[in-house]
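The form predicted alone is given below as one chain in structure tokens.
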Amino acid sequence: MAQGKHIVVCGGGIVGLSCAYYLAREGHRVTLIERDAEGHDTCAGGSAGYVSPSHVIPLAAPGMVMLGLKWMMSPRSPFYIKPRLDADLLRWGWLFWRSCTQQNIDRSAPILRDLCLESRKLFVELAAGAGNDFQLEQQGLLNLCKTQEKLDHESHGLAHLANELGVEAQVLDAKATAALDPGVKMDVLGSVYFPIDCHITPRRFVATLSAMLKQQRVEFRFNSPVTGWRTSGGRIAAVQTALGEIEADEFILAGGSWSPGMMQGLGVRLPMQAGKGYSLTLENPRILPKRPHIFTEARVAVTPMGKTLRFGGTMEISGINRDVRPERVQQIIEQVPRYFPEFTPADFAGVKPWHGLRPVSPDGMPYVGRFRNHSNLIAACGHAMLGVTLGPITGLLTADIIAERKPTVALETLNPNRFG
């Protein structure tokens, strides 16, 4: 097994931190570079924090193109693509359209299951080793449905597929749903319950993992965006940053939505779009559910985190920007009383919305593996809504790749060269 290499991890989010952890654990010297300042809020900081083996269906699924076209007419919809003339967006859209097939589900779902289940095991191990400082809660996940049509769709679609793949899914009526979380009143017809799902507090996970990395003597370089590369003979000799050049044996591309931009000058196109999501966190909610929920029709996630309650949602493909669209935030707020009638829009008065950019590949699968034309550059990005869930397993897979051992989960479907 290869040992003692110097490895640079480009990106300090949950995926990058996880890569650094598993590489340092195997005795490598690791330098982690991050474009933002120390203490910055990562892409996952305000996320729902789900660790979700239930998420076995990729974003690119049959019907998503027509649904996306329908929702494009409304900037308040759960999934919105802002029309713009952009070559990368057009190529991504064409590849997304090609990927929205049953074949993509058949190929991808078993791999997503394996990735999610292995990552869940790693979260349990990390929690045990860190005194559960990041509040891993094994409470399952309730997908709430307000209509019979949606409950039937979830039952025959997601729940059926999950059970076929060995991920337990229970279809519940309104009474059985209420019994699982009696502390909150729900206006729903039923739900699909996934007992195996978990959740964490993402910001605490980042803090915990960062502290563990410092104990492992991982070197952090903040305020260091990637500006270029020095190559030699089909390999990366050094990464160039705003604070200077760093030579290393191996390089991990874990920059989330910024990953394609990091690769300028390498002659590699990595199809990816930034999918903006929003969340609002109530510090003192009038009611605190015991379990996390998803408002299925509205595509809004609800997560109790300690004494706080987070509501998050939307997928907005509008490029890399920091713009906050009030109508997107309002869409989340308006949906809450429809499912939890004890809440009102007034509960969110004065709550500052958070937003983050999810890195979305055209087929809904992450990129993990070596690049064809640069043999010591490894992709670890493109996780879309599963960046938290798949952080640890992605880190372990990068360690597998560098050690040249059989990967914990098969990598063929995650090949970063799969789009040419």
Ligand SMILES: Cc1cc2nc3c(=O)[nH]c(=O)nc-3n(C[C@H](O)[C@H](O)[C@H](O)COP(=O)(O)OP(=O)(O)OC[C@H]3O[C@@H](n4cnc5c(N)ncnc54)[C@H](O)[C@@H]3O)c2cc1C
Second form
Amino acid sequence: MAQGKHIVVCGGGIVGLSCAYYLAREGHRVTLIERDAEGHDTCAGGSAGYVSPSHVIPLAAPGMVMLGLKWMMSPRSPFYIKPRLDADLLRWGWLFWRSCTQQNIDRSAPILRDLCLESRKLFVELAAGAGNDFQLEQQGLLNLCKTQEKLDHESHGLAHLANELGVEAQVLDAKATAALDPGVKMDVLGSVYFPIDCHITPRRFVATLSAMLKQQRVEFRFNSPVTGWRTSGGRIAAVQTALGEIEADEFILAGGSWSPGMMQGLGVRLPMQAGKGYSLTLENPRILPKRPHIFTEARVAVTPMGKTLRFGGTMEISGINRDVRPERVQQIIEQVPRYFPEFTPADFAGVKPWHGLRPVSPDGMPYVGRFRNHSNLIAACGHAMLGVTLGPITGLLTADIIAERKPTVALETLNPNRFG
Ligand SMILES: Cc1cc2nc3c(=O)[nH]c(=O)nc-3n(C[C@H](O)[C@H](O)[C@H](O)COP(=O)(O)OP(=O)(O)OC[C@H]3O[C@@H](n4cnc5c(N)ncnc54)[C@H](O)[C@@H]3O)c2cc1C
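Having gone through the form predicted alone, I am curious about the other one (the form predicted in complex with the ligand); can you provide its structure?
Next comes the full complex, this chain leading.
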């Protein structure tokens, strides 16, 4: 096993932190460089916190293009692409359209299953080691459906595929659904229940991991944005940051939605778009469901985190910006009483919406692997809606790659060079 290398991880979100953890655990000297200050919020921070093996269908699936076009006409829809004359967006859109096929599902679903299940195991291990500081709850996930049409669609589509892949999915009627979370009144026709899914409090997870890295003597360099690279003979010699240059043996690109921009000057195009999502957290909810739920038609995720309750959703492809679109936030709020009639929009008065940028690849699969033209640069980005779930396994995979051992999960579909 190759040990004792100096490795620079670029980006301190959940993926970068996870990479640093598994690399340091193998005896490497790790430096983590982060653009923002210590304690900065990450995309995981306000996420729904699901660790979800049930998510075996990639975002790029048949029907998504038509659904996206339909939803684009409605300002309150869960999915929105802001039309822009931008070469990267046009190329991404074309690759997304090409990926929305049954073949993409057939190829990607077993890999997503393996990635999610392996990562779930790692979360259980990490929770055991950290006294479950980050509130890993093994309560499953219920995809709630209000209409028979949606329940049939879910049971013939996602539930069927999940069961075929060995991820248990139970199709439940309204009574059986209510029995799983009797504390909350639900106006639904039924649900699909995934007992293996679990959830965490993601800000706590990031804090726990950061503390573990300090114990492992990982060197943190905050306020150090990557500004460029020094290359030599097909390898990266050093990464340049606002605070100076750092030489190392290996470099991990874990910049989330900023990863393509971080590679400027390297002549590599990594198709990716930022997919903005919003969440609202009720500190004192009038009712606290026991389990996480997805409002399936509305695509809103609901997660109990400690005593708080979080609602999250929307996928807004509008570039890298911090703009908050009130109509999209309102769309989340308005859905809540439709599924949970005891809640009212007034429950959200004064709650500040949080937003984060998901790094979305065109085929819905992350990028993990070495770049063809820069042999010591490893991609760890593009996790879209699964970056929390897949953080730990991505970290372990980067350690597998550097150790040159058989990867814990097959890497072919994650190849960062797959779009040329
Ligand atoms: C509303 C919402 C709900 C979600 N729910 C879930 C869920 O339930 N389960 C799940 O699995 N996933 C979920 N996700 C997705 C998940 O949050 C993301 O996929 C994941 O957090 C991405 O992590 P990352 O480390 O790749 O990116 P980030 O967290 O964005 O980290 C990238 C880091 O790179 C740093 N950086 C940027 N530029 C530079 C530079 N030039 N130099 C140095 N550093 C730089 C940034 O400051 C940042 O810290 C959700 C996302 C949203 C928005």
